[in-house]
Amino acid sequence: MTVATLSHAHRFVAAADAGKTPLLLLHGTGGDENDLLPLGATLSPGASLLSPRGKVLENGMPRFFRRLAEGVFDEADVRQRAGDLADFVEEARTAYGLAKPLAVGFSNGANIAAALMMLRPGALAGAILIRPMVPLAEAPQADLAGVPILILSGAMDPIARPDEARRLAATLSESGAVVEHRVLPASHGLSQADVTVASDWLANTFAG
């Protein structure tokens, strides 16, 4: 396991099976680059897992963004950020020769790879979002065509509503992303159901 900054400090695991696409893992608030370590090795056993820390501060928390209030985002934050890491991922990727990767990203990390995503439509593989909102009023045009995301929602979560997943699922389904959406009986913690859902679609969705 490599423990680097490049433009980002971040953890990095070289892939077992050199076969698997790459995992960009993006923690949320209050997260850091090991976070997620554990659950990128459960959804791809084997993966080359790279793992950014958010560079904004809220009261100690790392963020990948600033926001302004519970729920309300500063867009033009949200925008420099995703630039700064979609570089990031141009970055990691030729220090350490990775194919495209695919972000999962919770809660914040999940916001920040969707805006990547509308952003620099061409710097993933695709994504799985766990506990989304929308990170952009205006989404940007954006070629997304046959890019693959799943997003998984809480029903019981009182932060990333269910409906406010089902509007950003639209956004990038009109930018002609293949997306797929479950709402499962969780709040607004990582569940064993987003694990199980999240491993067979990874399996299905990025098979051989």
The other form holds:
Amino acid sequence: MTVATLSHAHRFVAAADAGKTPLLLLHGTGGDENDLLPLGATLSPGASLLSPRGKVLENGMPRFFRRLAEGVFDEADVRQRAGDLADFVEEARTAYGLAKPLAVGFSNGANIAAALMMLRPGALAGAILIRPMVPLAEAPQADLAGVPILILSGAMDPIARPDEARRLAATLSESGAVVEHRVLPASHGLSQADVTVASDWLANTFAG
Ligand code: MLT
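What would you give as the form predicted together with ligand MLT, now that the form predicted alone is on the page?
Let's see the whole complex now, leading with the same chain.
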């Protein structure tokens, strides 16, 4: 059931296994809070799932921040919305008694997760960024020492190109994050390879 309280409409699935790191699920353009729940349950069975809906509407399609055109972001809005989302994570952690979550973001959701990490470095335990771009041209100085981040690009992706994700990976690494960037034989859409690589990475990085 979608919950309308707290600052974002969201779905929350309580942990069956309280020892597992909660997942913050961030959908792509036109998705909503229901989209990534099956992916979250597959990646980390039994973990709590916190899945907000983006508050920006583009022709009726929910997003996490405004864009001026495909791939051209309203960076003032990115900063504002990333801060709002970080506040939501704090609210939800208090409301549901959650440990710091690991973000799993797809496309627009990956971009807001990357921005959130750079602007509010303490908010997340790490991230799986699927088909991200560079959300902020001027990367904020952030201390992400030791924060694990998996970036998954699609070799044939015409929207979130692997080269752009490489620049994001470099920026996050310079901030101290432990970044693994994999380029998969895929386009912009989620593929079985994403699920396999992300599950393995999660099991190795967040054992227990
Ligand atoms: C999207 O369609 O969501 C883009 O690829 C990424 C973005 O606009 O943030």
